[in-house]
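The chain below stands alone and is given as structure tokens, in the form predicted alone.
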Amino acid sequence: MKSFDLVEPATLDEAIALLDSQDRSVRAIAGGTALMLMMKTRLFQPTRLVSLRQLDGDLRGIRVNEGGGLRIGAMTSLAELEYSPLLAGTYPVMSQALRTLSNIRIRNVATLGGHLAHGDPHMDLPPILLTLGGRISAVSRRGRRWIPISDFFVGYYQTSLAKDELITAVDVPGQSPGVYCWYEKFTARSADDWPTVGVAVWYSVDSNVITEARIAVSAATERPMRIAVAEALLINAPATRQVFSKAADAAADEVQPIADLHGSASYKREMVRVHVRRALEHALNSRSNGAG
């Protein structure tokens, strides 16, 4: 591994100062699961990386925003998250994601933010924020900027964010009563491996009939996005099986899966049919049983 300059700032305008928006070399760290993995097999060797580590206040936390969702800050672990009663009580959804995603020594030290900004298709919270409709505070010295979800992921390994931008919070919309959403995660190994596929699902439900709809893919695909084909499906049709069978072989149609080593393109193509459609379904019964 060759040397490089690690520095601390104090302060958010402090870490913007350091970035280079015409350097590749230099990135910001905040938990570093990821990075330091690149970096000890030699796929990302920096000239400087500027550590978030000391960097306090907004970027720490979850508080109720303006919209009486959720914003939460970038620097909140991922186990800081799963054990929130806050974000239980308002996303049970990513709540119950956050027990299987990685180990607890990689949550206790992983970021949401680092999450977000490393971009690896195979992650379990983005394709749940894409269905929530969530949005992504950027910060550089240009000022800030707001990015939906659905603008983020842009490519294999791939973001919207700039070089020199930080990500400084993740807002998310409040929630309706009638909603129902659930995440689907299948693994050829153990629970808490990487995702073959991920499926997150939200749909409203008047009188038996889906108003809105949002159906999310991620690890069979090379970022995570959301299925329209599917989602145009479900809409005006009741909450049956018959429907949710519809609208799981219109997903499979439409994605065009990436071969890997969590499995070929064919194989993760029938696995975004399967739960595609279980998702669905667990959505509904979820709520049924009360634990929705």
Partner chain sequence: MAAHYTESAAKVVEPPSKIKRKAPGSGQVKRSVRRLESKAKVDGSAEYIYNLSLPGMLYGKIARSSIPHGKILSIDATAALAIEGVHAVITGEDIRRLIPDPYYGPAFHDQPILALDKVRYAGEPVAVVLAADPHVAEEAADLIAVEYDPLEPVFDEVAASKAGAPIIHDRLRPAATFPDLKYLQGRSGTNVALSGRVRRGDLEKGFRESDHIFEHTFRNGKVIHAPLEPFVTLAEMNGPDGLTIHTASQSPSFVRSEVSRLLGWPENRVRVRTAFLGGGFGGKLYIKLEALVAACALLVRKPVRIALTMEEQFYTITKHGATVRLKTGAKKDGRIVAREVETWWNGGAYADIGPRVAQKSGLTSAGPYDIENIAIDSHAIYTNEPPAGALRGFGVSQVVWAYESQADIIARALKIDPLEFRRRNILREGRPHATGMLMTDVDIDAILDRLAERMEWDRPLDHGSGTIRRGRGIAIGIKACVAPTTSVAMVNIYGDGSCGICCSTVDMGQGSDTAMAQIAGELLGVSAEAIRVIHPDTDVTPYDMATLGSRSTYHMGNAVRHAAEDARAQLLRIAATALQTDIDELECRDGAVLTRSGARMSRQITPFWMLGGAGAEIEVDTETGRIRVTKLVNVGDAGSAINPDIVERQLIGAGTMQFGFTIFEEMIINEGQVVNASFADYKIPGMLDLPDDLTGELVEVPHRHGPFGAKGIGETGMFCVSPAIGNALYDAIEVRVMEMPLTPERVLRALRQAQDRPLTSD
Second form
Amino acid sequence: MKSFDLVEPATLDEAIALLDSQDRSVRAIAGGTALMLMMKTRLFQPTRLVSLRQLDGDLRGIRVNEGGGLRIGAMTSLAELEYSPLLAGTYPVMSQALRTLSNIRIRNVATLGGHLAHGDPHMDLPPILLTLGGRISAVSRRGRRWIPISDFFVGYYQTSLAKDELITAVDVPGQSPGVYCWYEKFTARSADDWPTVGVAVWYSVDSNVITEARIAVSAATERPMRIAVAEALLINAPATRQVFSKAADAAADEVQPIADLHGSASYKREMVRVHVRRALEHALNSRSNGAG
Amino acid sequence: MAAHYTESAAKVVEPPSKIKRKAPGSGQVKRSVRRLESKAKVDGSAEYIYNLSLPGMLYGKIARSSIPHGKILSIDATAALAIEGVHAVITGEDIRRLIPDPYYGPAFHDQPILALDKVRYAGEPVAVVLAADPHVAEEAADLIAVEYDPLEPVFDEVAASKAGAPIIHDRLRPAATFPDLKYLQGRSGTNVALSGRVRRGDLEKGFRESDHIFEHTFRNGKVIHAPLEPFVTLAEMNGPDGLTIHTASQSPSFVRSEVSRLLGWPENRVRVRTAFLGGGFGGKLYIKLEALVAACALLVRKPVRIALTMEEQFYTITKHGATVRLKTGAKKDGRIVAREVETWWNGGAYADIGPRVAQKSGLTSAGPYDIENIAIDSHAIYTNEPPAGALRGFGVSQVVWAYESQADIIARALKIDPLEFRRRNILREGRPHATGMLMTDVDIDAILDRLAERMEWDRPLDHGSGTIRRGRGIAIGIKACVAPTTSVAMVNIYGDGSCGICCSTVDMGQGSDTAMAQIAGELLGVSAEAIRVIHPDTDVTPYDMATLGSRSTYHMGNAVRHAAEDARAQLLRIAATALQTDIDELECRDGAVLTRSGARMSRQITPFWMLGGAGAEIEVDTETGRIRVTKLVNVGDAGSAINPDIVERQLIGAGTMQFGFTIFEEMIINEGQVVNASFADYKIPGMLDLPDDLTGELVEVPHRHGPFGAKGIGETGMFCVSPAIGNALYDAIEVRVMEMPLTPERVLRALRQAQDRPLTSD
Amino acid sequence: MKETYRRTIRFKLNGRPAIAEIATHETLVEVLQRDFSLFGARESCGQGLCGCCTALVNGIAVSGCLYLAAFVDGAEVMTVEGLASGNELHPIQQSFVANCAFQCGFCTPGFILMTKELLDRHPHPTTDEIRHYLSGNLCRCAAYPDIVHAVEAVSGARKV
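Form predicted in complex with its partner chain, following the form predicted alone:
And the full complex, kicking off with our chain again.
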């Protein structure tokens, strides 16, 4: 690695003043686990890193929002999330996914903001957040804006965050009782591998009929994304294996998988089919509902 | 069988006196002594070459070829040299000024220290940047601009062996150290570095007499050693005309002789030392970085250190990918009467020890079976991929994958239980092996018995239903240990009666320090824990061929045994004459005895046979193709184990490594470019991947010449894991996958093919 | 080198005050080795995946190869060298020795420090928790079963 200016502002205003909308070699660093990998392989050579580590305060921690949802500070480490009873009680599907997200040392250091801003399609929390709904608070010299999570991931390692914007928090809405959630992660090689496919599902059932449904796929595709055609097949249908299979088939037909080390495109398509169905089934069986 | 000879020299320094010595046979061997270095390995103080820095040293960073095959038109280091802090940039031409013929290698002198004239694989070292700051060297190495004229590359080993393939080396350059390769000198227009042959009986007659003939081709992907300690070498001038090399190497003696040869120096001017190795597995054998670092240090006359990153390991040495064609003729009753084996070894761009791998594993590639008619051809092939060399088993696991998969196919076709099929065919004590050498001190029945017992082979297996199917499989394998070779050991008894062993065996985790101390301790009546093993330093420790091929317990163990026996005999002689006391009651003080002993092996292909077996039970997810190994039993014949605990752990460790190679480890090489050269992209087994039930099982068939009956076992656990799992896969879903590794995608594709609803090929 | 590229960090290292002159791009494991001759944390995969470079920062396990040295300014750092008290090995270290939980030993300090963090958080983990917790550390010699036994033994873990 090459040397760079490392600045550690004490306030958010100072931090955003140090970012630069034009200069790609200036970036914020939080836990830095992903950024360091890019720097070590010289994919990214910063001239200035703006460390967010001194900005604890509001940026760190989990609070209950109005409506029973949570506001999670962007600098909250993934381990803090993993061990949070509040998170476990509100979104057990997230707590569960965090257990197998990379490894403990990475989770000890990596932050939620960094996890999202990296835009890596293999990450575990983005598909879950796509199904839970929510919004991301982005702050720059121009002020704060809320980006709906559904608008955040725009392409392969691309997000809608501007170069000079910082994520400060993520709002996740409260979940109504009776919602079924699950995250299914399939690794084709070792247990700690990046997933071949990740599938998050969220649906509510009333009198054995599905009233609302969200399905998000990651890793197989260039970005984490909702699969609307599959969701549509679930709504107003009974929560049965046949229905789940039809939705899974539709999802498999809809996705445009990217071949990589974790599988060819056709294998990934097949794995989308298998794991969408399994996620829907597991959600029902586990009764792991979003409202705890 | 083995012709040992012992030479001794003794010097008594001081008169004997008061330390009480126990008689030999003091319970040091066949005891699970804890590793001597235990404390150092848990408190961070264990010495690895990785830890070493030298005053005033420069860090080297290698710039590597970006293309798999091409002529070098120019190397422009201007931008690199412009970086503040860069001390020098070294290219192949600079090295040629120091070493006129800078080509090295254990079998062939074919590998340039830095690329000369052309590059032969993507990742080949082309230049080195030296700087006092490693980050500066790294930054500058990126800026070295090389212009190439690309040549057509060839990657597949079978294609490369055919006429008309692009030629990678103009002519073959076998090393003089192997007289049997001399006939290859100067051969040109071929990528076949060597073809090994074995003929026995009359193959055609055997096939004519067969009731059934089976012919299959099996493939092994390329995998990598990935020791966690990086490859690391430091070199420094030692006075005006000497050189000291500190290196994480399994073969310090070979490094000394090869670097001396390159420099045209006598060996006594080159000193090579090692410490503990953070894993080797065959990767750190022969020469890797040593010639390069030595040349850099001599050119700039400063100490130089080069340590590879994990990524660079993938450009340095791999296990051989291999294609194995197997044609077997059998009688109705399952007796194998004829077998033809042809193997093509993907050796990559430089031979390293590949020709020996091809030759040696070829010898046993018909399996541990008693077959009258055999033809074996084993071809070491150059391709434009990273070089392949020895990896824990020396080619044996690749051929076992083939012959034990086929054994299962034949047994099933003839409706014979796979275990019974093997019983009808195995080589037994006193029978001739394909090479004509007689089988001695072997008992494959005992291995099969143990497998049957541990796998509960007589009990039917629930094959499951729905999307999870279960199956089980077994396999057995054979390897010849390396021969002839030399190991020399010295046992010192110091003035206070404490004891030190000087030997050049490298402890890379296999526990050799402990085993050697046990052997010496047994004879000297000293507890193993009290003995110090001095680590390889070619100025101090005597010659050893190398730490490889499960040879150290046997060869070095014997040398240590002879040395200790000699030392003891001398002590007793002194006591008898000076004190006229009973041997068992000998007391002495300030006594020092120096003795030396060597063991050389006969010309037979192996000093002892290595035999193993494995059994696996698995579950297969028929929707994803994912295999979960629920049980893995690895049986190995250790002779009489010197240290049973360590031996068992060798079986488990090797079995786990091969388990990784079997179910997911694979280097993905696309048009010569390694695309997964990191632990993010090349996965090795972790805690959660292990088989639920994983055991190593010792079968102890004592060896008549082994030290206290011991045989080597470091590799045995590798042989049979892959076909055991592959055979279990067939048992579960009746699908045969011919190519390793058995990744979920490969399994699912084979299954869907069999179901006539194939996955598309994109 | 530009002045802003360099800085002085002050921190506690294995219980003792420490000071180092570093460059901004240098990692914790580099500085531990170069400035303090501590080699228990060692870089292997370079990607935070193998655990060989593990150090505890304020009691939390981090990958020293992905952690900027600048970030330990003001922190408490512990390496495997700080675990024993005098000549007495820490019980975790003793258990690794007693259970032969290593071969080449290169990964061992990382496993030991991860175990330290595990037992600080969960003094009596189940076997599954042990395996889960240590799943981010790699051992190419595959001493895994013995490592699990060592942690079970020192924590009195029950089998599940």
